[in-house]
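What follows is a single chain, given as structure tokens, in the form predicted alone.
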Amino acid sequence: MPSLCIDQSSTSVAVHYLTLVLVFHIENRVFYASPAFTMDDEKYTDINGKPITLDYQRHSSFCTEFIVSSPKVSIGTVMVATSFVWIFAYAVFCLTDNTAVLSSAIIITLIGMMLYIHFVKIDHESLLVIGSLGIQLSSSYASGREHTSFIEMSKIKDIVINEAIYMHQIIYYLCILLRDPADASAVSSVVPLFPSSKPRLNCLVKVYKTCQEIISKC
């Protein structure tokens, strides 16, 4: 059996990784929506049955913001995935007697987690409808990074609830129909709303009714 000898740099990386996991878990226990937002009492789930929350704030009769929040990354899931990678790396180390395998496993796990929370895992998706101006779409990632886009109201033909086939099942999704510049009666493209959280129909209907109410006043 080869002796286990890891250099200090590998140990330091492992400590930094565990610190990052704990800090990430603590920070994600903070509620995203400010006290000004109202949490809907109705229970909502995504298309996979996982619980999600819908918070909204009516700034005025012409402006309303919705925030759909998905479940946080579980620290248990992170630790299980990390343990699996490290056990596999240790098995390879036992066969090869190469400590570089263990160092690489720690570094790859750390980089993989950072990429996941920065580019993949979305915690909150918001929809801000401003009558006569447009609609702002925002996505907040687990790392704190945010992506925001704005669609002018003049480019919006309508907001509808559409249906699609996803993973051998029929799902409903809320989307914005963009007006074709060449033909005002035609649709140039479709922009899906809440593509990451994927709420079920009862949640979509609530958002849809408010959007239609604001658009009708424009």
Second form
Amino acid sequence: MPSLCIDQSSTSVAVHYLTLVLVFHIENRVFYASPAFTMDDEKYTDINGKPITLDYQRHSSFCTEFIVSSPKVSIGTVMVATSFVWIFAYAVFCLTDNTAVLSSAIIITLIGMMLYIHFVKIDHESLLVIGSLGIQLSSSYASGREHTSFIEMSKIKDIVINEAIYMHQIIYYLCILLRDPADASAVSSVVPLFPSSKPRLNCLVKVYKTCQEIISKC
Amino acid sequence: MVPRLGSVNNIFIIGLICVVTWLRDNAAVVRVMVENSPNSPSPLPERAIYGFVLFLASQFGFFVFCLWAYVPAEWLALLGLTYWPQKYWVLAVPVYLLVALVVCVVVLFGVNMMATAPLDSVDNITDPYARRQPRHEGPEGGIPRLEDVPISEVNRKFFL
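Here we have the form predicted alone; I need the corresponding form predicted together with its partner chain.
Below is the entire complex, every chain and molecule, led by the chain shown above.
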């Protein structure tokens, strides 16, 4: 019955777009740069060419904080993705005449988006270097969840920019070399910094120079 | 990888020209060296015979395969060849092989990705040979020894 299926799907579509708009509104208000941070004028991009922003603040001569922010998910991308899913679900519904297809498509897209912004989409990553104390790495997700880890200075051998093969290309990435407890001059493990935003070399060199100033002083 | 990619390309082209000139001048010496080594890929009479035998065997194998595929089973039974495999396999074996080929292409890509060290692995920084090498202080004014330079030193030279 074509009139019935249009009626049902149009209400569900309306409900969806409303939820989407609400989700976006909330997500976009989670973080914005506070005036204490210096925004860089130079245009930084990540390895795929998408623009990112680098904010840094020198709290003192031995303490600096860097924050690399990824661009937010644009509403255009979300609309395109959900339209594809729903048009496909609508086509399946018109073939099979089973309304469960429509409701399951709705539930799947909602739950998928919630899981994505909570577990996958990183809003910004920050690096706080405190001389002779340690380094704190923190990534905060689009839903507001934050994951932080601290590495004390005695464990850190050096911060370097290394080149490695990543998928089909060779990228520069900034990493912390951790000291081997048994052998002072050996490297036991590597912690890559800014793992999801992956800035390009110009951004990494800036962070590297400041970190080396602080680390070589202590 | 290193900035100023244009100059690296120029140096590469100049180096290539030097190598080609050197090779042209020393081609005869190089040919004798390659021919006399035990693993040279040059043609030999034994290799020609192996190649021809393989060619004949593969042509004969293809002829027998076509026979098996096209001659009806009753005629083969009349000839006395009753225990040949079912005709199903005439289609199945080529299809299996082609699908296996396509899967191999995908799996090869996957194996390469699995074999690449992840970004947080120590193998991107150093390895047991580099750790064990002794660091020599070269003579003043001389060319330093060829050895693995530690990543910290490389970074200081490039970025500071």
